[in-house]
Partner chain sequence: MRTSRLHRVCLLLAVFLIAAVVAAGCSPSGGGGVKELSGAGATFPYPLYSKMFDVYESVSAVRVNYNGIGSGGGIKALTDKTVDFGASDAFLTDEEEQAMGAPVLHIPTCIGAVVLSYNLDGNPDLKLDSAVIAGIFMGSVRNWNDPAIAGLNPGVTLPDLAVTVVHRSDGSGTTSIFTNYLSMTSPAWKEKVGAGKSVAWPAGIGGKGNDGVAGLVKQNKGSIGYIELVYAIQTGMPYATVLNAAGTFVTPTLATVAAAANVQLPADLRVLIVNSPESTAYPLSAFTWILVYQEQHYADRSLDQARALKNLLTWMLGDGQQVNEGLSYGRLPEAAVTKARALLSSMTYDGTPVR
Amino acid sequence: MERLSADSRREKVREAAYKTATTVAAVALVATIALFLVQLATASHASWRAFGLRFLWTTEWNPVTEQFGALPMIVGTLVTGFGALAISTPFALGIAIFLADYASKRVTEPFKYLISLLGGLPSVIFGLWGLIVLVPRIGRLEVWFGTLVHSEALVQAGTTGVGLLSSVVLLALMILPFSSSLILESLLLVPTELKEGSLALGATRWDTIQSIELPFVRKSTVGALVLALGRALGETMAVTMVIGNGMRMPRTLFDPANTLASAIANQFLEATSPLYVSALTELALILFVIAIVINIGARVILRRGVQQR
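Go ahead and give me the chain we just looked at alone, the form predicted alone.
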């Protein structure tokens, strides 16, 4: 009895220590996010005081006259992020479904390794590939499209190929291994009994995928896509190399543009005045808020979908 009592006391001590450690970790995470927001808001105070909310919808960015507006970068960030997600999602689902339900194990395992390898490549490698391979082809596409619509401006601009479309396609390729591997792992965790029961009732393989597997992994799929979108929104190096770094509002997908992350990376070391540094810090604050809003929005949509089932 004494030994059981001692073991029970030790177990309670371990449980209390574990609970304390996890609580401290959770509080530290929330405090870190709050400190990030406070620090960015404090560092961008001069920009907020000078421009107010019009900083969000002003298109002029002129360090010489110290007139700054974030709208071109906000548009570039949202277009590249959501555009890449829209292009990559069907391919990610197709790759995951094929490897989980149609391919043999001898095919699935090498492909899983290749996908993981591709997802772990440094972004600068994607950027170099984009400059060497993707950008010239986008330039030829721009010339073809300009000729089709009789636009001399597009034909002339097509000699470069850098712009929004190049960065969207490149980001789609970059986040494809990430989202497809996460969706694949979720599909592999679907209980075999559910799939075999569906097939035994006469459903086809596609009916089983559509009615059993995809609803089962819906939550994890949304999470994977949100994580992929977060990487696309925050990508810096590869986007900087192919987007053209234009500070004007883009009118077409072929125009040079900029994102919040690439603008900060390109100009922070060149910022000399306090207002210039504050404006760039405010860009970082906007990017941080966009990421938080997207994650909260995805969670709300997912919770409503679960409640409606």
Second form
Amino acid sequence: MERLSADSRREKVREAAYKTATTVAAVALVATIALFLVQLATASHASWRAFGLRFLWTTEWNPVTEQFGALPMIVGTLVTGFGALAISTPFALGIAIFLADYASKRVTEPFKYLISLLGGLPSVIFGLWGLIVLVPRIGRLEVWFGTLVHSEALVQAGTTGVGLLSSVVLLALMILPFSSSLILESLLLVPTELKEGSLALGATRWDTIQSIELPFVRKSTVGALVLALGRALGETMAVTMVIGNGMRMPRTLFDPANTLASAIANQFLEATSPLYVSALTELALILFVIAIVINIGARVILRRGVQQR
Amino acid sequence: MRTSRLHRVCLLLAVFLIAAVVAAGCSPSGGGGVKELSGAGATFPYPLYSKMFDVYESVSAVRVNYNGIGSGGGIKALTDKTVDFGASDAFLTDEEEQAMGAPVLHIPTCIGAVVLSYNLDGNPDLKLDSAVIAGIFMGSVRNWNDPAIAGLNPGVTLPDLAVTVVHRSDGSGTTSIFTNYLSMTSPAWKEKVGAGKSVAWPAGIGGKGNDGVAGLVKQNKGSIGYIELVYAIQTGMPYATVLNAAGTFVTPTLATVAAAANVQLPADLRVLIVNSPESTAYPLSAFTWILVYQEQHYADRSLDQARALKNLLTWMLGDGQQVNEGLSYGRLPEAAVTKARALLSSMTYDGTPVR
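Return one more block: the form predicted in complex with the partner chain, after the form predicted alone shown previously.
Now the complete complex, all chains and molecules, led by this one.
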């Protein structure tokens, strides 16, 4: 009897300890995000005061005259991020559907391993490969296209190969492992009864995929794509190596450009003037807000989708 | 049994976490017999400093930790008083020095140079002057067969090939030297672009670091970029001969780079030696500095620490200079060393000179 109550007391203490520990962890997460926002906002105060909202749509970035506008980097970030997503999504879906529904287990396992290997490669390796292998080929493609449409400007912009297009292609490749493996995992979770039922009713395999499996994994697919997009928007090292780091507004996909993350990584270390540092911090704040907006947007889309069903 | 082990593991983890938090909150305590100094800053002299500090540890038993985190980071660290010295490729502007809160001494340690490296078939030896360099980097000289380049290079066959400009994308002392030179010699550059560690480039593509620029130059036929002399020597890239202020074409070598400092130097040594009037000087040369507070009693520094720092810097101006040329950094001329020694002797602790 006594032993039992001692046990239960210990049980209670332990329960309380676990509860506290997990609560602390959860609160710490929320607090970290909030602190990030607060810190970024305070540190970018000087830039905010000097440029206000103009910071978002002016295109001059001049550390000498201390005129700062973020539009070229915002455009660069969005174009490379969404461009990469647009290119890689069909492939990600294709890979996932093939592995989940068409390939035999003997094929699927090594494929899954390869995908996770690709996903684990450090981005500097992607960057090096991009610079040495991808960029010259994209450059030749750009020059070919420029000659085709008789545009001297396109040929000139395309000669080096570095620029928006190279970054889009490289990022598409980099995020492919994320989106494809996440979609694959959720496709594998579709209950066999559903698939078998559909087939039993006379649906073809493609019918089943289209009207049973894809709707079933819609939510997780959007989640996977948002994660992939997040990686593309925040990627720094590989992008810096192939985007050309131009701080002017890009006019075509062939032009050198820059992204928010890459601009910060390039310039922060040697930035000494307070206003310059503050403007760079505001770039970080913008990137942070873009990430939040995209996440919230994905949630809204998902909720609306659910209601319609 | 299993759960209780899990329990213990959790407890242990919690203890570690708390310990880590507590440790992060405390700063390491300094003082005692000084065995260690720390500095942070410019990446350009990093190889030189690593070697110098290595040698210094063997002769003095004082270990120097240097972090090449960039000049901006070094200045910040010194402002925050978390290091014994900072290092920078550009001297502090009056405004920046004011932000430091106390007088700062600029001690030069070596002379570096920026060279123009290019990628052309047959690696011809090119001669350039500031007008052509400014034209190329402003995007007005667009082809290698432009009469402006050809005029300086009689006898060299220049291809009909577009010029691809490569510049640094990160802020750097190298860019500061390069743009200061162009601002000083080309009114058009001064008006349209100006000088700084980072500028709004009117043309070209950017590479991160010397290796980034060198990589893009190597990869693109017809490209030209500016990199540090040390880096060009180590990687065997071709570089141009440049017309100096005295009207001679000068190839960058350790001797011509050091010659740039043979000018009337101000006592505080905060000086740009680009476009040096000296007849044998390579025009794109510059000092790199170590920054220390003149008054050494700050944070909870001891007199011993101030002494150790002064000894280190004295050594770097003396025996330490022997390291320079082996690593392709220009040696300080005697006049600069004398002035730097005078600056060191003005170091104080509680107002009395450090001895």
